[in-house]
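Single chain ahead, written as C-alpha cells, the form predicted on its own.
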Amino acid sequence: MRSFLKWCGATASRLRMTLGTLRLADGRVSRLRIGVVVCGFALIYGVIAARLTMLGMMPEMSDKRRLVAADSMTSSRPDIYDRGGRLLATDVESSMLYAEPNKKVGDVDEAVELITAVLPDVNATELRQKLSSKKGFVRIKREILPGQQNEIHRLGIPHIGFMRESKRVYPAGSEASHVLGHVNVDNQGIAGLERWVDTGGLADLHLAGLATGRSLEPVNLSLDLAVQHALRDELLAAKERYQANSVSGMALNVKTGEVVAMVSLPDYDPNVPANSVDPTRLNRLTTGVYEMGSTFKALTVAMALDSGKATLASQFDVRTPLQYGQFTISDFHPQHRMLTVPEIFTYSSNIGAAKMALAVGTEAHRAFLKKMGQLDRLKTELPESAQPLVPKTWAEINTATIAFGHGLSVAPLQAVMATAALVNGGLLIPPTFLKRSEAEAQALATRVIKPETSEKMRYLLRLNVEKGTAARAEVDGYYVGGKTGTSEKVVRGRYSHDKLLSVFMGVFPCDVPEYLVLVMIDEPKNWDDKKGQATAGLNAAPTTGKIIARIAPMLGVKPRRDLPAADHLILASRRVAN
C-alpha cells in the first residue's frame, strides 16, 4: 500500500514540473490535466480499499460477519403443506447461547458455575474449554427457554449473548418423511423436498441475509396426508402380516402426474433427522432400483399392440420354453398350448411375453422402453433417484427376459409412471410432488401409445382381476384393474429361488381411470395359502385391495355397484378381436 501511494505522489509531482517548464499546445496539457485526475481518482479508491482491508481483518468485524451468517443460516424456511391445507413442516423460532471469548468473558470459572447452574445439561469442562479459548464465536447451548434465558440474562457475564434461531419441526412425524425429507442442525434442507426448497434459491437467500421472518411463500405438495395416513398403516400390517424386510408403496393421479402418496418402510422421523442414515431406511421408491417381475407385462403387450404386431385375437405358441444357451424361460402356470393375448396377460406367461417382444424386434423394444422413460433417470422433485440399470449390450436373450420383467432394473416410480400412461389414454405424465392441474398436465404430457391401444390395456387389467392372477385385489364396487408381478432377487450375482419381491400395479376405476396404487413387498416370508407360496398375488394383491377400500372414498372416487364384465363395459364400442 506505502509504494503505492509513494507511485502516485511521483506521478503527481512529475505531472506539476512539466506542465510548469513547458508550453505545450492546448490539446496536450487537457490530457495530461486528465491523466492527473485519474491518478487523483486512483489514490482515493486505493486509501478506501487498504481501509476496508484493515477492517476486515479486524476481529470485531469476523465475529459480526459470522454472527450474521450464522443468523442468516438458521433463517425461516417456507412451510409446507398438503394438497388440503395440512400443515407437515413448519419452523419454531429459539434462542441459541453464545459467547465471545476472545473478548474476555470475566473470570472463566465464575463464569462456568454461573451458566451450569441454570443449564445443568451444559457439560462444565467442555464450556471451560470454550470460554478459555481465543476463538471469536462459540456456541454453547441451543433451544434455551425464555424462562433459562432471562436468568442468564440477570447474571451479567460479559460477552455472552443469544441468537435467534429457527428450528424445523414436523407435525405428522413419520407419516410422510421420505417425501418431506429433512434438515441439518442449520436448518438448510439435506434431503427430500426440503433439499429441493434449499435448490431451487433458499440457501441463497439465506446466505444473503434475505430469507428471514415469515415473507416467504409456502410449498404446496400434491401429498394428501390422509391418503398417507391409510396406506402407510396398511403397509404397516402387510409387513408384520408377512414378516418382509420392507414394504412400500404409492399412489398417483393418472390424469396429472400427481404423487398423492408415497411409503416407504421401515421410515423414520424427521424430527430425529439421525436415524436417517439407517440404510434399511432409504425410500425404495425412488432411490432403489428393481426388477419389476411380471408388471413389465403390461408395456410388452403395449408394445406388440400398438406396434400392429398383435391383438387382442392373436395366438402364441407357449408348449415348449425357450432356450438361450443354459438359460431356459418357462412359465410358472403352464398351460402347454396356443394362447391368446388375452390369455398370456392373465396366465402371466413369460414365454408368450418373450414371443410377443421378439415379434416387435430388439431395436423397437429398447426404443418402445426409452421412449416410456424406463431406460434414462427419472427426475422429479426428490432430489434421491436412481438410475436405471440398463444391459451394456441389448441382444435377442435382452429383450426375451426383459419382456416378462427381468434383466432390467428400475425405480418403482419410473415404472408407475409408464404404466400411468397405458391407462389414461396414452399419455407419459412426469411425475410430481407438487399440486398440478389437468391443464398443466396435459401441457408436459408426450403422447406414447395410441388411444385405442389404452383402452385394450384398460381391458387386460380388468380382466386380470376378473379371472387371472389379480383376483384377490378387487373391491366391490371399484372395478380394479391390475397386474402382479413376482421376481427372484439376485443373491451374489445369481437368481435366488426363495428371496423374492411382490410386486401388484392396481388401477381404479379401470374403465374410466384416476388413481394408480403401487405395492412391493420385499422378501414376503409368510404365506396365505397352504401351498407355502409368496407370489404377488397372495400378498401385493390383496394389501393394495385394502388400500384401495380405505383411500377411494378420500380421494372422491364414488362405488357403483353391479357393473358389467370387461369385454362389455370397456369394450363395449368395439369388438375384442380387434
The other form holds:
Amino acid sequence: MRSFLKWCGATASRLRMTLGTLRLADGRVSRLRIGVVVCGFALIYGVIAARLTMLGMMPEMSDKRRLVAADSMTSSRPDIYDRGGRLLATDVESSMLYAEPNKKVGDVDEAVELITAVLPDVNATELRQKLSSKKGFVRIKREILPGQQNEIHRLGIPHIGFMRESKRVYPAGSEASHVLGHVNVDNQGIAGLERWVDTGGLADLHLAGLATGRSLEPVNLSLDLAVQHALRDELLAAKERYQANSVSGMALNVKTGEVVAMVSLPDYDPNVPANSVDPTRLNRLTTGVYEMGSTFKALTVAMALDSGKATLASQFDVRTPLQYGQFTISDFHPQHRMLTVPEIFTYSSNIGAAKMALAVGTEAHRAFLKKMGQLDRLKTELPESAQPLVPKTWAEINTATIAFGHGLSVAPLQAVMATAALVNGGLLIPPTFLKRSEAEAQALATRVIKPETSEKMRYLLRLNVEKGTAARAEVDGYYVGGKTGTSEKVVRGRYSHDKLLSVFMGVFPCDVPEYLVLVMIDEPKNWDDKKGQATAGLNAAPTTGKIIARIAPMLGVKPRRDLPAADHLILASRRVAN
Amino acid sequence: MIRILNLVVVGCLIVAAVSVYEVKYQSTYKAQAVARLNGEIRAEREKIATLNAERSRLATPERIQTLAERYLSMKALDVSRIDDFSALPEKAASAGDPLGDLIESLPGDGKKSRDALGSMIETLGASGPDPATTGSAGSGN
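Please show me the structure of the same protein in the form predicted together with its partner chain, now that we have looked at it in the form predicted on its own.
Okay, now the whole complex, with that chain kicking things off.
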C-alpha cells in the first residue's frame, strides 16, 4: 500500500512538472490540476473501497481469543443409558490444577508456600520438584473444589491454571460393571462397552481434540437396570447360600439376541476400577471358557433330531457304560434299560447323548457345532472374549464326550446363543449388548435347525421341568423349560469329584419362548440337604426359578395359567403359530 | 454550492463515524453477552449432568431395595397375584337407587319438572331422605 502511495505521489509530481513545462493558459492549467487531483483521490478511495470489500467478503479470520487454560477440557465420552433410559454412565466435570514450569512460575518457594496453604493435602517437596522442573505441563492436583479454585485464582501465581476434566461416573455402581467396563485416568475406555465406544472412532476424535463437548450421541444398551439388579440380587443370595466360588448369570431375549442382564460375581465397582485387575473378578460369561456339562445335551439332541437320525420315539441302549480305553462314560442316574430320546434328555443320560452323537457321526457333529458357533471365538461389543478350547484331533471319543458337554470348553455366552437358537425357531442370532429390534435381529440371523426341531426342543425342555432334573426351576404361570448341567471341574489335569460347576439354562414361556436365563454356580458347597449332592437341579435350577419369578413381570411377560402339560406342547405351539 | 456540499459531506462523515462506533461497540457488547451466556449454558449443562448422575445414583434399584427393606413392610411381588381383567368375576348388579330411578322416570326437563320432583319428594314423607339431602339433590339436578 505504501509503495502504491509513493507511486501515486511520484506520478502526480511528474504530471505537474509536465504541465508546468507546457505553460498552458492559467484557467486550463488549474482545471486540469483539479481534475488530476480528483482522479487521484478517486483512484485512492477506489482502491481502499475495493480492499474493504475484499476484507468484507473474506471469511472471518480465526483470530478468536485462543482457548485460555481455564477453558480447556479433557476429552469427554458419550452417556450410556439402559434400555429404559436409565443413566448408567456419564461425565461429571471437575477441575484440575496444573502448572507450566517451563514458562517460569516465578518464585518457586513462594508459589509452593501459597499453594500448600490453600491445598493442605499437596505434598510440598513434590510440588517444589514439579515446579522446578523444565516440563511444559505438570499436574498438581485433581478434583479441586470451587472454593479452593477461587482462592488459588486470587493468589495470582503466573502460569498455573485450571483444566476442566470430565470424570466418568457410574451411578449404578457395581450393578452392571462387567458390561459397562471402565475408563482409565485419561477417560479412555479400557474395558467392557467403554472400550467398544472408543473403538468406534471416539479415540480418533479424542486425538484430534474434537470430542470435548456434550455433543456425543448417547449409547443405548439392551440391558435393563431393574432386571440386572434383580438378577444380581438373586445371584448374590445364591452365592451366599451355596458358598460358591463364583456365581454368574444372564438373561437373553431369544428373539432379538439382546442381553437384558449379565452378572458375574464377584464383580467390582467401575467407579473404583483398581479392583477390576483381580483375576477372580473377571466376567466369567465372556472371558471364561467352561465345559458346559449336560446343558450341551440339548445341542446333541437337537442335532440328532434335525439330522433325521433320530426321532422323539427313537430308543437308545444305555444299559452298559461306554468304554474308550481307560475312559468310561457312565450315567449319573443309571436306568439300565432302553431309553427314548425324551427319557435320555430328562434322565440326563450321558451314554444316551453319546450314542445319539455317534449315530450322527463325528464329522457331522463337528460341523453342527461349528454352525452353532461353538468352535470359534464369539465376537460381541464386549472386547473381552475367550477362544473356545477345541480338541486338536476330533476322534470318536471326542464326539462321545462333547455330546454331554465334556471335552469342549466354550464361553457361557456362546452356549447361551446356541441354546436360544434351539428354542426360538432355529435362528442363530449373534448376541448384542445394544438395543436391537426384532427386524434387525432377523436380518442378522442364520437358520441352523428346522422350525419343527425347535418345536421338539421346546417340548423336551418343558418336559424336563415337569418330569426331569429341572423340576425346581418351575414358576407357576411362566411355563419354564430348561436343562441342568453339572460338570466336574478339571483340577490339575484330572476331573475332580467334589469341585463342580452347576449350570442351568432356563427358557420361558416354553411354548413361545421370549427369554433365556442362564445361571452358573462355580463350586457350590453342600447345603441343607446332607446327601452330599450339589448337582445343578438342586442349586442352579431353583435359583433360576427365583430369578424368572422376579424378572418376568419386569420384562412384561404375563403369567398364563391355562397352559397344557408338555405332552400337548407341540399341538399347542402349532395352534399359536397358526 | 461547494461549501454546502462540504458541510453535508462532513455531516455524513460524523454520522457515519458515530454509527460505526455505535455498531462496533454494540457488537462487542453483544459478543460479550453471547460469550457470557454460552458460559452460563455450559455451566448449567454441567450442573444438569451432575444432578442427573446424582439422581440416577439415588434411584438405583439397589438403593431403593435397601431403603424399602428397612422402612417399608412390603413383600416381593408374588407372580400368582398377576392376572388379566378377563379373569376377574363379573361385577355384581347394583342394589338400585330409588331416588335416581325416580328422577330418570320424570317426563321432560326444565324448571317445571324440577318442581314436579320437589312435590314428589314431599309426597315421599317420612320414609324419604332428610330434607337437607333432598334440597341439595334438587338444586344439583
